[in-house]
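Presented as structure tokens, the chain that follows is alone, the form predicted on its own.
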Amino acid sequence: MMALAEQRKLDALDERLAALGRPPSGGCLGPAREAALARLRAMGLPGRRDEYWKFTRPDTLNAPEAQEAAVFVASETQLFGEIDRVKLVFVDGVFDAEASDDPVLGGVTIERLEEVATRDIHWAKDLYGVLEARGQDPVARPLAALNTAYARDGVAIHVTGKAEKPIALIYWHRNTRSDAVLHNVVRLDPGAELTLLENGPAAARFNKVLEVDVGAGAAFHHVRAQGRDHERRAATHIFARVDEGAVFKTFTLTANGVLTRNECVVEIVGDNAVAHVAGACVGDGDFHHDDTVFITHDALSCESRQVFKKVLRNGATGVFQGKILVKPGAQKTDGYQISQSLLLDGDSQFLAKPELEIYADDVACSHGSTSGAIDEDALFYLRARGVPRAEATDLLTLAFLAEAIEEIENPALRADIHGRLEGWLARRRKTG
């Protein structure tokens, strides 16, 4: 039976690859693309028998063609619109130079992946596909290998100092059957600092990889929002390597989306480093959201946090699979993991698989996962003071999400994310 299942996975892979156009061969990224294709053929596409896919059906992510996804026309102002930033726009996975800003920023070099791939020598050769390949062990991540092999576009960002302003990657969706594959690589030199923003629905189906190499003493802050077009499907991957004394922090807000799978794989390789991975999602109806996180401690006196909050109603499903691996010798590790769901009705569900694997004896690691309904005592308290039930529920929902949102260090970004959540809840209150 297993042999038959594996053959089906490989057959599905052949169909998937036949529908994709290979990027031009050669150039400095050619060897990484060929190696990724070999990895992909060895493992096949993900299947329901795979340990880390048993909560999420990968069928529509594996299918040769993307399913149709209606384009939602938003009336609200653009997310991060009040933030001074360098905007780089992609439409259905293709860079739009006219809609983008001039990619010039002090302390930073920004280049298109498509242009980088044509060169024989480039710094991205030492990063593109490298962290993704490392992230395939001990858990196979086939959709990430597919991305490395087939991505045509994206950005290569080299940070040599403290960036004067954030870089914003904006993903627009206009074709109802678009199938976008983007790969971004970011290298921060020792002591450098960058804030990277991402937002937008991107495509009917979106496969994205972000590889980040955070040098010694550097700081990388990442805030992204996935939302608007509800029928979209996405599989995203973040691979990060964090060196001595460096800081890596990422936060994701997800609202809407019929299927979203976010994977984050972080290697802490230098002493006294910090890695925080956080997320908040609000889902309604045919909404399936999966956060899968793997953080490896391989150095002394390092800190990691995984903070995930999910609000679900009308049959929505939330998934969290998080692991902390502490290798031998990684003493003084401080690892914290919490995943919680707020179920606003009896039809929604939250599926959690928290894990700790520790091979050092001087550590402080903890994990917890809870699922429950609105606190009736708190709800009664607010209603007794004249707050309508729907508004009181929204206030308690925002309070529940607060711990994850607090992981965003920049106050302006934190306020923008909070405002978006308030707006989403208010719109659902009117239509609920």
Contents of the next structure:
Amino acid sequence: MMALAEQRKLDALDERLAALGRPPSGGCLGPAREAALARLRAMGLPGRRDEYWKFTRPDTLNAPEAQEAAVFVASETQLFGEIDRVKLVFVDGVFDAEASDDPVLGGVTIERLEEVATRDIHWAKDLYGVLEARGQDPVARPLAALNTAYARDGVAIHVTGKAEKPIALIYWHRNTRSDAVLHNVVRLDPGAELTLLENGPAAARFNKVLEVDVGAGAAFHHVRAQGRDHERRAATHIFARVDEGAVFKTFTLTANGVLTRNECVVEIVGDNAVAHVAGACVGDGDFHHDDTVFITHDALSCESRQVFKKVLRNGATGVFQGKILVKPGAQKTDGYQISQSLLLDGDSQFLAKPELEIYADDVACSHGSTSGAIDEDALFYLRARGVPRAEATDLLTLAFLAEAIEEIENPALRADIHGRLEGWLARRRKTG
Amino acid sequence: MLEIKNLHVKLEEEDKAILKGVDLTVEAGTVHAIMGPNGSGKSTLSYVLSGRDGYQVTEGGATLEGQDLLAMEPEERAAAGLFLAFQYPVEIPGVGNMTFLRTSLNAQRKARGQDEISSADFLKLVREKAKALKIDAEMLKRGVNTGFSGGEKKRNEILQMAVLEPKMCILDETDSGLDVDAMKLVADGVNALRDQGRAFLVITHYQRLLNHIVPDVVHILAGGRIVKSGGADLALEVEENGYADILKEVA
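Form predicted together with the partner chain, following the form predicted on its own:
Every component of the complex follows; first up is the chain already shown.
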């Protein structure tokens, strides 16, 4: 029986991989791709019995073909449209040079991964698949290994100074059956600074990995908005390594999408470093959103924060699996984790698994997870001042999400995300 | 302005009658005070009039300028000109005080078919009203009532009243938790709003607030009914002799 199940698992993997088509062999990324494929074969695809996939069914992410996803035509202006940035556009996972800006930015070198892969020598080979491989322990992340083995394109960004403006990766979705695999690597030299923006639905099914190496004293800010296409699916991974005195901050806004699994794996390796991982999501109806976070403290006096807020209605599901691992000797660690959901009806659900694993004795770690309805007293107070019920509910919804949005350091980006949410809520109110 | 007729109210969850036939008429331009011992139904009256859930009207009714108040949603009552200064103002972290004030004012204006107020006019209006109540810019920036002291919360209620300019103001134990200085500030705020087109219903446990907001009529609410009405002197009588004598007298 066991052998049969094993064989089925292998067959499923073969089927999945056959549909992808391997990238050209050789080049500086060749060995990393080979190693990732070997890892993936050893792990197999995520299964429903895997503890790490207890709350999220991986079936549609494992299937050889992407399920059809209609393209959502947004009436609103483009997110970050007012922000001066270098735009790099991918359409269904394929780079679109026409729609992109020249990849020229002071303090930064920007290259296409497809091009990088053809070279024999490139810095990216020391990062591509390296942090992903480290992130496979102690929990397997097969979809990330699959990405490393099969991604053909993406960007390689090397930040040597303070980037003059943000780099924006824009992912358009045009084809209802597109299955995109992208892999981005970012290296920040000591003292360098970069803000990376990402937005768009990307594809019917999107598998994306971002590996970030934040050098000593460097600062990496990441603000991402995942597209509103209702039927899209995505499995994304962020792997970050944060060195001494460095800052790593990432925020994700998600609205719609039948299935989103965002994993973020951060390893703090230098003293006095800071890592913040935050997310706000608004789910309505057929919506399943999973935030899975793993932060490892392996240095002195570091701070980490996980702040996740989810608003769920009409049967939407939210998942949070968050872990703080404090390694032996990582004294003076300050770890904070909060995951909360606002359930706007009885059909929606929030599943949370917060974990702390601590092997040092002089640390401060706290975590909390709550699930609740709209505060009736606050709702009545607003209505008694003349604010209609639906508008008052939206106001309280925004207030609930505020703590996560506050994690975005740049005021213009924060205002953009806040305004976007406000607009969505207001428009939905009008359309019923 | 406000007309309450034979109002009977019970708690929705349990079979407990709280108001047992309240009759009250508050004319425009007047200040009425309702006093009464604990558990007499004072707060229930304010909640029923403003539309809070959890109460069931079993008999009688209430109108505001002839409109059936009890058939309206809370927000419709506000737009029609009813205002309740809460005994326990609610803290709403994450909603800025200014956003709250502007959203409230514009929602009411919209419901009345008026244009939204411009940002400049709104700022000017709030600054002027806030100054009189000694509410500083810092307080306006914070979340609604978030981290406010008891006195600050009550002053914030009066600020809302001043900005929204309702016709019928109900003050539910606004004096509770206030020191003498804060009470004077609040009373000044209320008195500044007194005019021919506006009426007040001041609910209080103690007489001291009524030294500052002098009522035209004082009612004693006991056992869910108004048992006695009189002039401002009636409040003094309560202060001196307590409720026991009056209750004995009307029994």
